[in-house]
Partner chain sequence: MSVWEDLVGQGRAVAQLGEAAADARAVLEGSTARGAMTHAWLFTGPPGSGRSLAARAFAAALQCLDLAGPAGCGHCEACHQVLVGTHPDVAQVVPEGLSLGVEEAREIITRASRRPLRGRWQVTLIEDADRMTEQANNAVLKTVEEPPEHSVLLICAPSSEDLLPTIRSRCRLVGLVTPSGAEVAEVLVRRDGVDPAMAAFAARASQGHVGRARRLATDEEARRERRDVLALPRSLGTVATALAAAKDLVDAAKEESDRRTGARDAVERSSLETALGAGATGKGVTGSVRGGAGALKELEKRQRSRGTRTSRDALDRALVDLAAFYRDVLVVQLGTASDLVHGDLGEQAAVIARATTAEATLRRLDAVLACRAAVDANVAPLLAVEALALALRDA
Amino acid sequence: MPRTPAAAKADDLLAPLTLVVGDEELRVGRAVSEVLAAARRDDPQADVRDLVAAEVLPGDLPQLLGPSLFAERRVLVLRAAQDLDKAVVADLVDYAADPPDAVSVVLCHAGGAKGKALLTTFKGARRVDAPKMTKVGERRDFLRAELRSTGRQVSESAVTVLLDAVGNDLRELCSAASQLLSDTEGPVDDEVVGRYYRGRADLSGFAVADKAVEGDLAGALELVRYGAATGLAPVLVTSALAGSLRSIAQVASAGSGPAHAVASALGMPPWKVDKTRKQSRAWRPEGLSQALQAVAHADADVKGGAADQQYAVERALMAVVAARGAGR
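Could you put down the structure of only this chain, in the form predicted in complex with its partner chain?
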């Protein structure tokens, strides 16, 4: 009995038509290779064609999808399917209406507005979503699922440490996870992760500024040197320092009202008011004044005023930490 698109199920890897929607390369690649692996399990001699949609001309399709002389399984992968020619889409519609046996087509669509009609045309087909992960939470979920895929116990803090250390690139996260799983045994906790991964990959100027206004000079210097090695621009550090000091001055002068009231008066999110309040306890106006002037000086230095930007930033950090105790 021929399989119809309407009957396609998510777990039927060899459905006549699979739509992979999204532009997260790693996940698109995985979805495609799942189909290919299933096809090869079914028939080790499977004939696989991987083409860029824009290169497929009208009339090519019947030839690509026609029954094979030796009756082996066929898989056709069309990349960037949003660029498909209209006539080719018409061929595809004909194909989907009456798919021959042992043929699978995978359409990779970037997920944008372009060629959206394609998705509605093949609404009933098997669909795999692979959008870019933009939120931290999504990456965290992805990484957790990745680590737990082999049934190992994984602590939440282990996920955090690994995310901090490896960064935001899914491919790197994924290979870090598989490396970790093959190198270790038993439950994965932060100690296990810490044995292999240390430091921070995506360091922001704010992390440095937080350390400095909290008086942790060693920590701030360590972070900023780490940042220098991983491409953190000095300008971002000075602007984050200025922002932190400015917030401290604002929060300190706003009085001790409830956080949400202060937050709405200053146009600051409440969590930031709480955090800044803690930081502001050690600061006096004179110290703030000294620190801000030092940061302004450093900002001019990193924008071409000094020969060594890194030195200018480190000097500003020292000045900020020194000013923290001043005026008491």
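Moving from the form predicted in complex with its partner chain, what structure would you give for the form predicted alone?
If you are looking for partners or other molecules, they are not here, because only the chain is given.
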């Protein structure tokens, strides 16, 4: 008896109908690739059709899902399924009512209001959610899962350093994690990430800022000078310095409540509250004021085309370190 979408299990990659809902390209791509890989494991000659939904006309579906001369397994991927013609949706309903053996349809829906009825119509289908990750915590969870995918031990500080180094793009995060895991062995900590990404992790403006607000002038100068030789823009350093100092001021004034409560109030992830609290212990309001003024001056210099932007940045770093502990 043919399986229906309602009977398909969540982990049944070759279910007759799969809905991929969301607009995060990496996650959508992975969901589709998993189905295609499963189909090719089942039949190396699997017939795959990958189309934009708006190009599919009423009456096309039987032909698209018809038997192939060379393959038993068939997969039809319809992108932007929210744009499907109503008549094509009706054809899909007929298909889902009695799906042929060895046929799988994957509908990629952006997840918005347009075409939302499609999701209700096929609510019994296998579903994969792929929304965009808009919060730092979500990207952090994603990266942590990527790093732990092979069973390696991963420290939270390693996740932080890699996020600072690579940024927010999921494809870059995925690629960075994969490369790191393939080229290193043993536990993954911040030292491993820093060593592997030297010239990238170490040259993040935030890495320079961390050294400065923690009082490590020699480390900050070493990073920023190496960065100047390899393309680290001065404005990235002054921006990171200003952001770190503002975070210290915010966290210090928020009191000593639980990190999650402070994080919620300030719109920061809890890990950043914990990190900033440690940094803030050596800072007093007078020192923060002095440091912020110095950084604002340097920021104006580098944005205004100062004759020596590198000197402006180094002078700011020295001022920040000197201001640390002021007022004690």
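Numbering follows the first chain given and starts at 1. Predicted, not measured: the structure shown is a model, and the values here were computed from it. Think of the rigid core as the biggest set of C-alphas that the two forms share within 1.5 Å after superposition.
Review point. Has the Cα of L78 moved 2 Å or more between the two forms, judged after a core fit?
Key: The answer is no; the displacement is under 2 Å.
Once you overlay the rigid core, does the Cα of R140 travel 2 Å or further between the two forms? Comparing forms between the two forms, the R140 CA shifts below 2 Å.
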